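This document opens with one chain alone, in structure tokens, the form predicted on its own.
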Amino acid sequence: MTKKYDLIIAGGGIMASSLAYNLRRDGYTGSIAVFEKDRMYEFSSTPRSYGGVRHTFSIEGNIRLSQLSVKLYERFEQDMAMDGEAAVIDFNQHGYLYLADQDGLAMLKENMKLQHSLGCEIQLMTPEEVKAFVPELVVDDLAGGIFDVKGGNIDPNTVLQWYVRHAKRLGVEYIYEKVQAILTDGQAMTGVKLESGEEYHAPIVVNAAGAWSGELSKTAGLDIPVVPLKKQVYCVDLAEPFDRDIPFVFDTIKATYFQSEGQKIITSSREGSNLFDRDGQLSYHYNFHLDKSFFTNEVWPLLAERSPKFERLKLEQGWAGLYEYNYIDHNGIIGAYPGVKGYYVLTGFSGHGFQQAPAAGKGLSELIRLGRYETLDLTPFSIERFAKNELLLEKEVY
């Protein structure tokens, strides 16, 4: 027997999760199967993710995603309890510190100019506000820092469970399969076709699979310039504690990060990483190996010079996690796939996915229902600008 829906979605993370949900209660009445192929979410991007929500950023786009989704994040627990329950996610609101020499000042001054043209609420420091804010920082270096006041951390695994209990009640369908194809006449999405054979027919397919976008795309012969790139993140416990919570800080001097997490700290870097294979063709190679000697060698000796703090310290444990990779301009691609019929993407967020995805959902949502937007115009964010050469040239890449 045919299977047959109005709607496919490949993927199930915290992007699928939220375009389910949006569409449902923004009044789809076709009916929605989410395929995703980890039931537990062992491997999937978003229980991997650091949960920061931020709004510094130098492109107008992404910095009101990232405001239309802190706003929602700030009214999750309320808008999305259920029977009783409420919806915690452990939303902290500490706020993002960046470090930054004179150059990276000045940069970040300049993008200053546009948060607060935008109502973000972003303060300049000097290097003595800065010391006073963190007393165990090393400030020597420093030309400043900026503070996103807003910023913060979110549980995103629990996120993305609400997200999916409240897509079950109005009706979603989740299939825990694997897509292994996407399926086309040349003109129109027909479907997908699952790793065990069996076809599942709709004439809307939206590719939400993340850091697996890419190359499940490929098999309908579609590009779409995403890959995936591996992202560690460690957890240390120091021998002499900060003497109270630290909010993110971003140093871009050192290209490290660190903040608070009880009584540990969570860290990590801007670690480079090799996009292609021996021949020189694009590597989708999902590595989960967490890899303690680069902390070891590559970020605790950068963070010691920082604060006298992280002198002596012990790794506890950390994981290995998956940005859905961008490699042209290293953000989000939403919207329909030129001369394709039925088919929507929403991926290549880059490492800033988790922070967006209430907005991006949103907005998808409309376009699908309503053939345009109507809260945020999404449009730059079409894999059309490639052709184009409109490129997205994000300058806060963190």
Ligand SMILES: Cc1cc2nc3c(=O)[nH]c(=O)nc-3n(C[C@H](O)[C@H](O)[C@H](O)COP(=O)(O)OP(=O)(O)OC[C@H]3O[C@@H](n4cnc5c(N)ncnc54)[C@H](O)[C@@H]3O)c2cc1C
Contents of the next structure:
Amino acid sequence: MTKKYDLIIAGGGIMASSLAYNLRRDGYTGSIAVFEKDRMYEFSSTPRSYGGVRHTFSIEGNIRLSQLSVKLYERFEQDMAMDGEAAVIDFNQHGYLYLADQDGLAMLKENMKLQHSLGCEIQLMTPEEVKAFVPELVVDDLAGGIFDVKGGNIDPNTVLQWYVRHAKRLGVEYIYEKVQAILTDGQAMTGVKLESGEEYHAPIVVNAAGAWSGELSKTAGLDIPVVPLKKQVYCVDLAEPFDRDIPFVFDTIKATYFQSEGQKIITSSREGSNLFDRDGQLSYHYNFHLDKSFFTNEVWPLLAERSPKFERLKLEQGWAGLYEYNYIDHNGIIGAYPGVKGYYVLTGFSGHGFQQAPAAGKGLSELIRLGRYETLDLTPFSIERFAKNELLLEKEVY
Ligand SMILES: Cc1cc2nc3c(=O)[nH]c(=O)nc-3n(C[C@H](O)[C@H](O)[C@H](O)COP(=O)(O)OP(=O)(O)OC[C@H]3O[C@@H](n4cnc5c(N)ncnc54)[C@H](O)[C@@H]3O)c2cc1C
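Given the form predicted on its own above, produce the structure of the same protein in the form predicted in complex with this ligand.
Time for the whole complex; same chain goes first.
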């Protein structure tokens, strides 16, 4: 049995759903099917994200993607309201604070020049100002801090659900089946084949399968440098809570991060994820096991050095999730796949996909509908950059 659509999206997470919504909202009239293997999004990256948004990047494309997305998130509640129901996404714009030593601060200040030139509200702080802001922090080893005033956190699962609801309302069909293979005739896309053996045909196929996108692309013999990279998040109760809501704090010296989540603290480390085996070979797994001993042995001691508040705490819970990790230059891959008509990719965001999804979905929708970008030029994110050696060397990827 075969079915025909004008456009098929493999994967139904935030990237796919932002794309599907934007296509429809901006006037695409063709039929769209989204295939999602995990109906409850149990293992999808989007609901497992921190939901952090920030402007603190070192390359213009990333800053612009986040700037536009933050603007869209600021208006989300009104713009995405449905049937009189506000699209509540709990955007806590409590800021993003970076703590740094001399070398780290020099790099952050250099990036801040570009961020300022693009209109971002980023402040430089002395160690004394950091201390005044959060008095419980130890600041002796700091050269200073950088504060992204408009950064913050959003509930990622709610955003995803709103995009899905709108896309469905606008006529996008969600089919909860696993795509086994992407089909081509060698020159152009022809559709997808499901695990059941059923085929769905379309001249346009978008790979938005997140951490699974690299493997899925291989089924058509087309390489995308994206693999799953496990990240862990811990939720702790402090014996004596901080006196104030703690913004997202990234301690670049100790490579840890933490922030308030209601009365609790969410925390982790940028360390602890490894993509290469002892022989230096790429080695990855779809692993969702939460390693509590990593928190106890590697994260907790560093937190306690940054604040005595962390000395007495209880690890309540946590989770592991996957970055859709672009192992070459750690940034999104957006656009048409060269040499195969109708194949598009929207993946590889490597830990900053949630905050870029509104703008990335809008951008790819323009490229598919119009053959060019209108709102933001996302050409630098094309997959062709790898062959041309025009890598996006972002210094602020964690
Ligand atoms: C612990 C953690 C913290 C993070 N924190 C942040 C943060 O603070 N800020 C930020 O911007 N980003 C963050 N991220 C990254 C962010 O979550 C991702 O970049 C983003 O969610 C990617 O969206 P996606 O739609 O590509 O992936 P997903 O949400 O994983 O969606 C892809 C979907 O494709 C489906 N799929 C895969 N293969 C198939 C197939 N063969 N057939 C059918 N369906 C398929 C999957 O089930 C999945 O639902 C974090 C990620 C993790 C893991």
